[in-house]
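We begin with a single chain expressed as structure tokens, specifically the form predicted alone.
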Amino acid sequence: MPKWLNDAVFYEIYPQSFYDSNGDGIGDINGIIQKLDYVKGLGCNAIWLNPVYDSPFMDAGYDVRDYYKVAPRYGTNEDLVRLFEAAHRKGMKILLDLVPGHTSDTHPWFQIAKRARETDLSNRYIFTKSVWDAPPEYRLMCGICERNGNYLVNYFSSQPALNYGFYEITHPEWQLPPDHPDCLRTAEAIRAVMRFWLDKGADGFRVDMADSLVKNDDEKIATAKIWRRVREMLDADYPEAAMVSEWCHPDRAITNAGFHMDFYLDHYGNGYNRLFRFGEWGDLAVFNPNGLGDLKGFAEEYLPAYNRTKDKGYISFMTNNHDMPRVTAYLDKQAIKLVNAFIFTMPGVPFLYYGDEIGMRYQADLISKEGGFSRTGSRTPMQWCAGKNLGFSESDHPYLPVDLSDDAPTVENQKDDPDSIYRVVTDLIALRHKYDDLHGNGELEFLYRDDQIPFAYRRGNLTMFFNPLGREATITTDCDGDVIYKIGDATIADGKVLMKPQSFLLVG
């Protein structure tokens, strides 16, 4: 296990929307290099970089055309190496985004595989036996290739699924087992991509759709075996490299598959969702001040998973990511401050999505950009300062429009505001680094009865008290420490914590 993860705080950068250094309207690698001091100033010592590989951008880069080449709009391979080197000089790590489940339909592998003539890449993707063979239980593209067959896609029609085999074979005329030599070669091809970038200075990978590899693998047994082989490679050759999975199943991802971290994602009705987004635009969320949230629904899912995996890896909370509406669409400013207090004082390795530190808004109803659809409103340019495109770009045609509201938050107007989300985020990250009890592997004890809110939890010698309600509340406690940090108005005395509406208290 890489030791640096225990005190890591990640910043997710959507590269096309972060900072445009050359005026073409699209963020780029040199722009990220120029802003590394800003990221480090937040307290973030690691970055997750969304895909920067060559792509036709039908899905914003998650449709890879060449795993070994940086997309020209972002720069060059040499620019990416310079980013690694610049980050390392500042004591920061960089995780690339790995997309192992599919490629673009313009990838050279697929261009060869779809030919009628059989080649050594014919089984790199999954084709049915004939164009008339289209089982309805699979997502297939039908009748558009020279080859007499239809191919499986992992999501969009332009994303043919790579072939790692089928755990349960239901159509033996075209499905291969995971241990078939061609399926093993697919896994080796992805490991080769990882080695290429690790050798150039990458510090690991966030793995897109990590559970999607082997098909008909409901329990993910064969898929986990592939990732355990990757973990063995890392442990042997790159022991400081880290992997975080897009899985949202810690037992499978961490315990079975060997990932160092697993994202706690926003699936409707799960524990993450119940905390921040549940109901009609968050009206049933724990952090909604109306008091209709269900803490028990979160705890009964999260705590068993945490206890089973805490000695093997980290469950990673995120403020948001590129695939879900920003939390500003659901909760008010004071609630968002408490959300950040929760995320940055819980165990695991937290991830801060670019712009969340200033309370950037989700821009609903934007026209879809590069396969974004409803996600497009969370991918708008970073808002740096007053002026053209709020400091993102000098172009007249930026990648997406910035927030045009008169009160649009920017780094410039938020960083010195004592009442800002920025101040809360940076304060909390600094406290996380300062206190060992707040590091990733610190202990956790939830202090609650049934589903009651307000609530509290203890981590070592520190206790966190939360009142997300829109009314005053009192918590009885045996904690007798000093107040280290608070949000809103809260006091502790004589075994009682008196909490005004939407307040937080850190005591130790």
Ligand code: NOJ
Second form
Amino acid sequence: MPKWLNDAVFYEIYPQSFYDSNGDGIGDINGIIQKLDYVKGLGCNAIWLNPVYDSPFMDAGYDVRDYYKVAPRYGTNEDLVRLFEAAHRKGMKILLDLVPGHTSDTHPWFQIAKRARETDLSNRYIFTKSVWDAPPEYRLMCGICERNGNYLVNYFSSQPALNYGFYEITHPEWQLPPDHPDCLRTAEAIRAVMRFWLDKGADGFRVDMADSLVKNDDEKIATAKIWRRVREMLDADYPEAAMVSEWCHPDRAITNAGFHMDFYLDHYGNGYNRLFRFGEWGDLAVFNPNGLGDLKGFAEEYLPAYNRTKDKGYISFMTNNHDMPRVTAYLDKQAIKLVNAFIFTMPGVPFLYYGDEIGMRYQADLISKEGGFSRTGSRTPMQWCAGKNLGFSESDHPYLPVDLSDDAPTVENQKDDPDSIYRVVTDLIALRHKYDDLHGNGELEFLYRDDQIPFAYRRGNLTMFFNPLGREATITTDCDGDVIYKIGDATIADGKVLMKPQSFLLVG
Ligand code: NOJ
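The form predicted in complex with the named molecule is what I want next, because the block you gave corresponds to the form predicted alone; please supply it.
In what comes next, the whole complex appears, and the chain from above leads the way.
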């Protein structure tokens, strides 16, 4: 287990929207190098970079055309190596995004595999036996290539699934077992990609749809086996490299598959939305000030998973990512401050999505860009300062428009404002680094009773009290430490914490 993870705080960078250093309207790697000090100044000591590989960008780069080449719009392989080196000089780590489940349909492997002539790449993707063979339970693209067969896609139509085999074989005429030599070669090809970038200085990978590899693998047994083999490779040859999975099932990802970290999202209904988002949870979201918040629903999912995985890896909470509406779409500023207090004081390894530190708004009405659709509004350019494109780019045609409101938040107008989200985020990250009890592997004890909100949890000598609701509340406590940090108005005296609406108290 890489030791650095215990005190890691990640910053997610969507490269096309971060900083455009050459005025072509698109963020680039040199732009990220120029802004490393900014990221470090937040207290973040690691970066997750969304895909920077060559791609036709039908899905913002999650449709890889060449795993070994940086997309020219972002720079060159040498630029990426310079980013690794510059980050390392500052004591920071860089995780690339690995997309192992599918490629672009323009990837040379697919260009060969879709031809009629049989080659040693014919089984790199999943084709049925003939075009008339299209079982409805699979997402198949039908009748659009020379080869007499339909192929399986993982996500959009332009993302054919790589072939890692089928755990349960229901169509033996075209489904291969996971231990078929051609399926093993697919996994080998992805390990080769990982080695290539690790040898160049990458510190690991965020793994896209990590649970998607082997098909008909409901319990993810064969998929986990592939990742355990990857973990063995890392342990043997790259012991400081780290992997975080988009799996969202800590038992499977950490315990079975050997990931160091797993994101806590709602793919398996584990409660991210019921904490921070209204969505289907409506008034039941824990941080909804008007709400009837239900902490129990979250705690019953999270705590057992945490207890089973805490000695083996980290669960990762995130302020948001490039796939979900920014939290500004759901919560007011004070609630967002409390959300940050939660994310940066819980165990695990936290992730901050670029722009969330200044409260960037979700831009709901934008036309889809590069397969973004509803996600496009969370992918707009970083807002640095007043002026053209809010400091993102000199171009007249930025990748996406910046927030055009008069009061658009920028780094410049937020960073010295004592009432800003920026202030709370940077304060909390600094406290997380300062107190061992707040590190990734520190202890956690929930002090809530039944489903009550306000709630509190203890980590070692520190206790965090939250009142996310829009009304005053009192918590009885046996904690008698000093106030280390507070958001809103709250006091502790004589075994009672008096909490004004939407407040937080850290006592130790
Ligand atoms: C998850 C990624 O986060 C998302 O942006 C992408 O579209 C899909 N996986 C497909 O790769």
